[in-house]
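Let's start with one chain on its own, the form predicted alone, as structure tokens.
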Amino acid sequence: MDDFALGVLTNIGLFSFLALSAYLLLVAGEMSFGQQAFFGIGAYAGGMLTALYGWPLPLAALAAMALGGLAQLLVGLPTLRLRGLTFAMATLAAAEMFRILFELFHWRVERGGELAGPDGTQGFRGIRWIFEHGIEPADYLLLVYALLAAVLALLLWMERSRLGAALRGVGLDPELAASVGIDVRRVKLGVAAAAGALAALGGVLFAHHNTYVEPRNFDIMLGVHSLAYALIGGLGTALGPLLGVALDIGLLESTQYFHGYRMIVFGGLVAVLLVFRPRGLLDERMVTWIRQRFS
């Protein structure tokens, strides 16, 4: 497999944890365009454990999903209180105060006789755990894909299980949801925190996978994105925002046809799909029709 389409695939694995992120939202009734926030806590956080302070790669993800989860959990604890267009404006306003902190934020360690660790809006260098440990770029794609795949089975059995069910529920009619005995809040509130974790997770991959983050790497266009994979390729399974990644990044993206064209397409494509399937290609229709027909 040649150097581009490894780049490609990884790409897809990486951005399917933060479409994922903002599925579960979605899921729970909840828009977020903050995803990036959390993408980009993890990126810096695991980087920063990585390069500066010489952790290992899974603890440094593990407390940069924890830093995260906690992240988004703090935004919401006010945020949730909001609904609609409002809660959406939002998680907008928090992931841009998050994207000019990063802008802000330094913290240089002197690491072989260099400086090294984010420097405001000159970026985040030197993140290379993973060619320092003899890890090739294709061991590093199935490292992804193997996380993603836990993750994706994580989801596809909550979604069978009361948790799910509760999820739902709360999602398409919180009311109701409430009156039957669950708390909607505190739903929402671990849906939050998940979501934050997840999206931080994908952020310490990327972060090792580039060896260079900087602020504008977490930038508003990237939360349209990751809400917008979600509702082109369905709410009804997790594997509806993998669809929409792989349309979006394997197909518009990679593909020379639609060179200088791709956020004409995509916009395009997610407009269409409002109007005609506002809950995506695989929405709970579809995917009920496509469990009675295989089962």
Contents of the next structure:
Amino acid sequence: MDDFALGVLTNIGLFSFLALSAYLLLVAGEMSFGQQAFFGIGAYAGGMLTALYGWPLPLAALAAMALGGLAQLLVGLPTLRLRGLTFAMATLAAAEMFRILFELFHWRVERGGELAGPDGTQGFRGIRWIFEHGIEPADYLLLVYALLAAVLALLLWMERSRLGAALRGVGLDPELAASVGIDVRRVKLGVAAAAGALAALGGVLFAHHNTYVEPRNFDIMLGVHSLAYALIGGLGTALGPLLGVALDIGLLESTQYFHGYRMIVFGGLVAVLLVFRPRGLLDERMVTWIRQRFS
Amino acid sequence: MLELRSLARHFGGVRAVDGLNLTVQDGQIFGLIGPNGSGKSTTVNVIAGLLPPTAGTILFRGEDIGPLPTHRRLRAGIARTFQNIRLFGQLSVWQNLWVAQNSAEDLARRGFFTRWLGGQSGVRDEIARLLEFSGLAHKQNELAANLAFGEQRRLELARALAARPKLLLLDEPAAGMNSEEVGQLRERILSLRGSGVTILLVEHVMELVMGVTDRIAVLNFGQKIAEGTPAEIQAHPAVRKAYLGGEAA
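Okay, that is the form predicted alone; can I get the form predicted together with its partner chain now?
Below is the whole assembly, all chains and molecules, this chain first.
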């Protein structure tokens, strides 16, 4: 496999975590334009723990996930009281706040005779754990996809549980959900924490893939894309957002044919789908149809 | 079972419910009737917790449930159907019943993780019974949004029963039904009598109300204008006036 294909495939894997994170919130009825912030928190926290403090990557990833989950839970406590567009605005504002905090964040530590660590707008370089441990790009690709498969399996299992049905119910009609005895607020806060942790996991993997991150990696366009992935791919199954990522990065960004027209085609696709299939390609109807065909 | 004391709910200057006193005894099927806009649905929404009352007390089994949020009222034993059918359209019929099993008994019987993440084995029989009751067994895997109108009404009733209610609030369950469907609904409601569930039935369709209720209260402009047995209500002059307008005949 050449480096280009490896890079594309790894990117599809990495952004899938972010897309799944936006998807979870969408299923619960909340549109977040701010998932890039928790992706960023994961990238910074995970990178700092391995590059500055010598933690092994798995431990650093777990800690970053906990931090990402906690951060989104804290953002969720006040904002999840808001509905619809107001919530979207609040998440966007929170994410921009985090991006500016990354720009102001200087944490320089001496490592091997040199200063290393986040340096504000100059970014954070030298996140070299996978190179120091002799992990080849192809192996890293496998690692990313193994984790993605594990997350996906967990989500698909959750979606078939009563919790999954309740989560979907909360998103479809929160008032009805409360009327059938579901604690809507608790479900939403739980989803927020899970979404934050998932985005952070993607961020850790992203930072170690690139070895370098900077605040502008985590700007609003990343959040808009992750939201669009879920909306294009569909809200009927956790496979939906993956389809969205594959369509955008695999087809639009990486092929010669669409080169330069990516944003036009992508934006058009989102607009058309929002009109004709508001819950995406793999929506509940499609999933039910497929399930009835093949069971 | 249920006692409303000076219950009021105002919307701005509109007094939708205005000083309502009502007592529903254990096991009763209690009818709540009145012209359009007389405050019946508002009363149901206040009891179920979707609207906070402006004033007054709601006692359920002797306890003030005013401070309880909506989902806790269901767990306390109050389940409902909606005047405009409300179902989780993108969930299957089966799932609509499954997510509604949040009664205190279900909470006590199964732990948190079994309840939310456990399999379907422990609840199959119960849901099969509800599907049988509502004649929807053959549609269990269908999305609720794909059901016909009458089927959706039946699913709503089954969904409310999935919560093993002690008090069932039926908000115009016969709205939009033809007389055959009303007949079936009447049989279903009567079959619940003696199963330990108390029913508050809000309804316009008189053949249903008069046929199933033990007692009826009549609302007009948010206030109770009459209460009694179906026979007493049919003969009551104030009721005729409220429905027909003008002077009582």
